[in-house]
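Quick heads-up: it's one chain on its own, the form predicted on its own, in structure tokens.
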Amino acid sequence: MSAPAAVSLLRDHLLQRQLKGETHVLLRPGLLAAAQDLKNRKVREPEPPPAPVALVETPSEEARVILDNPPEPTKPGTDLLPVTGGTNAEKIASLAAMAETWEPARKLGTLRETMVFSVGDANARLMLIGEAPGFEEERQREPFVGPAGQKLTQILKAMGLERSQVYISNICKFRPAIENQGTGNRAPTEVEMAACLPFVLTEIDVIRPQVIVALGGTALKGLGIEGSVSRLRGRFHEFRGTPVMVTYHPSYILREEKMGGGMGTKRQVWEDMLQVMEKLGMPINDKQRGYFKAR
């Protein structure tokens, strides 16, 4: 390897360590002197030697942008991603931009190309997490806009909330691919969820919601919460210090309605949402408390 190439690799390595928050590098005794000696040597190459390279080289344009706007360092012991921006909205936007070309997800070859990140208030007290974008979500590039999304919007309105007042995301940021896809959808695999999980964890860290609602079994599994929705719903759990209410995914409600059992499922989901409202200190009127009670 030529000396310039070695210097370039070393520069990139040191830049990556700087982005992680490191400010010092330990050197073995004599290494600094050897580096200085290497700098002072004349490098003989088969081709005309390049111009001398200084120990501190002028950063590339890409590196200069990063150095001028350093991302927040990842916290020790976590798997959070570095974010840029002064406000929560700017930080979420930087995460979405990173997700567009996220190699761990792209290289799987089992996810479609269009990235669908999140929607809503980056300062919301309530965060809802689903599984993955479907046909309509991919087409509109927004989570929960298909039939299940319309059902979720109805639930939020019954709580007295608009979509713009909450933060809605998915465990997987790309629509899982299937053969002859059309409008068909499938749940993401554990590998696909793991590839996108750093984004969800960082979203939670940025938003700092007072309550998280995990919509369905896939969201549960993605967050590492063991158990079924039927067993875990109805009470709060905890994820990294944040209360989590587990409830059925809106698509499950739609399936139950088609099979004639939707009323019971809707009642259970509403009971879960009432607990969420109470946890958030939201006012609950008699009409809301009386939903689904026997007439």
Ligand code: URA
Contents of the next structure:
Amino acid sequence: MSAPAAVSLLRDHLLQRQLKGETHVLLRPGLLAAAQDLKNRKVREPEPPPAPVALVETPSEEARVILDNPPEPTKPGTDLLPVTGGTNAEKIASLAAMAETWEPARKLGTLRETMVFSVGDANARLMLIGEAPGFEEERQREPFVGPAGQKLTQILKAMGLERSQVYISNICKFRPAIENQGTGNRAPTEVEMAACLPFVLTEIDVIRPQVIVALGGTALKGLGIEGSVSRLRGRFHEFRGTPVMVTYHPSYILREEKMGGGMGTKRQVWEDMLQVMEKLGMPINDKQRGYFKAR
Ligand code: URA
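Next up, the form predicted together with this ligand. The previous block was the form predicted on its own.
The next block holds the full complex; its first chain is the one shown before.
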């Protein structure tokens, strides 16, 4: 095994243990030196991805790896997956079948069993990308059907669109696991998103939407787009040749509404969606145009 591959494997292993709550691991004498040697081998081999851990030698024979540094982002994979079938719907179905047993995600041990694939029209002109399924999505095996999903459905309705007319995807196809999960959810980590990214890239390649909407900062990060939603929203960017509108995640609107606000964010999301409608050449009536002006 090459040094970068070994470091990457070690990093993944440590990250998994960190996600399970461990803060320290004990190493056999000599292992720390070997790990550092692997890290330092830059001349003959390409630079390995930075390890997410600080390696610290203790006075005793045993060395401890302290897991208190956040993991470095994983570089998104760029390979497309092989699809089968003649129609887009068949190709997407073949991808969904592949996702069911997707080892790179399963082997992480931090994602739940149930795979929740995308929903909607495989020939859609508009593709929306969220973060990961939550409790309700896992229960129904459909993305965006919980509270945030209902908010998204409302936004689509206001645009004059049914869910069945667009393609709704998540950057991570499994609900991220937490201890004592219940109905609790968390955002996927970069490692988890990277494990599922080939599906999203292949979905884009199959669907070839005219516009992609990235919902929230997690989806942005998962796509490898740098910057915050507040900085990037309001204008189109490009992702692999497709125009992307970045906007706030519907759960952000919900959170603000719960605190008695949300109007400003809703207005911004709506302004972003008006631009999407324009880009798609959709008719926009006066009510839609003035939706927030009238309030
Ligand atoms: N939030 C998301 O980003 N995706 C879902 O499917 C549900 C909630």
